[in-house]
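Form predicted alone, single chain, as structure tokens, below.
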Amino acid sequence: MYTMRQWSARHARGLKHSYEWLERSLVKLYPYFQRMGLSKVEQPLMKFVEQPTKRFLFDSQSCGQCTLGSTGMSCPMNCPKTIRNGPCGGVRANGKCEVKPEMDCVWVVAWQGTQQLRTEQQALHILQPALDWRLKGKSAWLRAAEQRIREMKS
């Protein structure tokens, strides 16, 4: 997973892309999946589709609070201390991480996968609101597609 999570920032802006697809195409299924029930539709698509990828991807701890388009294709709940607003004081000069010596700061690879979006570098700033663990296991692919939907209609 680990290899994948840094392979991952690499290639952040094709996955960028291949995530803006699928939310458009989300966007659109979004009135059938409503007319189906969305309850009926996130367990299967979250545990099938989105969670396997997710994780083997990104190492994504499923939170329901998806930032991996602002943080360089790179899940800040990999952090140790599940810091989602940047590195901690402890970030080594190697870009290690504290907790675990043998890991790259979550933020570091971040860092290096904003540098591939190119436009994107000012996102990795925004503060990120405090988690809501009751969206854990939820997906966010489906709250992103709703957003889009609120956005679009306003």
Second form
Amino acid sequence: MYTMRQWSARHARGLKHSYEWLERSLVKLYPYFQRMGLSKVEQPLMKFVEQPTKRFLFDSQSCGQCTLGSTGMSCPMNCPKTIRNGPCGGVRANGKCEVKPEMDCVWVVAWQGTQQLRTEQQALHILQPALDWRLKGKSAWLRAAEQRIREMKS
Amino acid sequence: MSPSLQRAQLPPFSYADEPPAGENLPILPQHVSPGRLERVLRAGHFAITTEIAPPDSADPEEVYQRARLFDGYVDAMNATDGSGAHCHMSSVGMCSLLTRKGYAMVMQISCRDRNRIAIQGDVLGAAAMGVCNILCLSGDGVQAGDHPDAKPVFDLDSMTALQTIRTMRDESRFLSGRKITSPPRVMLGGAANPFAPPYDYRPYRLAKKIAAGAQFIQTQYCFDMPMFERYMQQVRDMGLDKKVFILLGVGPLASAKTAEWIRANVAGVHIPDTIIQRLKGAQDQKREGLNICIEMIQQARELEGVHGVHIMAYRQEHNVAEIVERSGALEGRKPWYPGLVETSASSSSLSPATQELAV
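Based on the form predicted alone presented above, generate the structure block for the form predicted in complex with its partner chain.
Let us now look at the entire complex, which starts with that chain.
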């Protein structure tokens, strides 16, 4: 929902906080998920929790590689060019999208959202790698937890 | 000392090791490409690039004719890649034809039309044909062009395209990790638009592009020098002008009406009211458009951290020679063009092609 999307960026600070809490919880739950079988957990987690929540709050497109934490809680996959390192040069003077003139540029929103965050939380300058299209529809939360565990081990 | 005076102390640019047309120059130490543009920029000269519009035709002669207009006035030409999402001859095709004649090309790659498999293949093909510079763009949306019904690809974006080609060049491997036996020796470029929101994020995005691999930057059209100066101030404060060559995008406006149309219809082009008023008040609007463009270049020459200009004279390509001449942007240099050695003694300041058009 477009209004909700705008709200989320305005409340980026609180949401970022919740996201960090969620990640910590998932890291703790991960061993249990593993015991239950990750493939068994992923589908219901995605279908009943992750996708509806993210869809409601951010208009998430379920790319499976969430960057919300780095983009001021504005989902870059709502950019008609799916630019992961935006904004492009076509942003209108009023901050609207070149392709969809009725929509605020998601990257203008991302920059506004980022300014709600504390400096050390601001990650808009991190270069996002090319998207892995195989992960579309998969759980980004599980992947983030996995990655966090890998980082903690190394 | 002003930047242009500093440049006046430079030793003259030499074409001593120029190979036969179509063959590459030797790669100098610390250079990434065998290109002439990189040499001009690294030597500290004020570089001039322009845009060559690809024809809606399969006739190579049309391409050569368009290129000849710029002979002796530009250091490199950008072959656009479906600009404005309109279909034209491909940038790979343009570059292949023109590198054969020895021209320095900037091949534009738009992420709108091709995925990572096609882009990487084109990079190898272009480098093999002698392309030494590649400019990575996200690309205009398909809604802007003559095929709004097309599927937009956007597999990569301009940043990840830069990163991908840098990996190919510096690590001799594809994005997949597979080995490349001979890497593409290309200088990498990106675009920047200091004139579109979010304004205060734009310098950070430039930093991000540099981190992704951009070595030169060509900006969107500048019609608002104070705005560009504010941007450059921040760029210099961040030390970015020492890490990347910045070429300011400029171009002549044909009339006040055209300017108003561009402002309303072309995404990302900012034209202040003062420019439109100035055009409206002029007796010869086209002349005034040229004058504005020339003034922009003259101001750019005195700006710290600006390393050249990129002249986009769509449908006014025949005026590029005059713009370069009157702005003094070459600062006494003569860019290479096919046949430079034979005709360098000629007293005429205009190339034959330009003279034809002037008649």
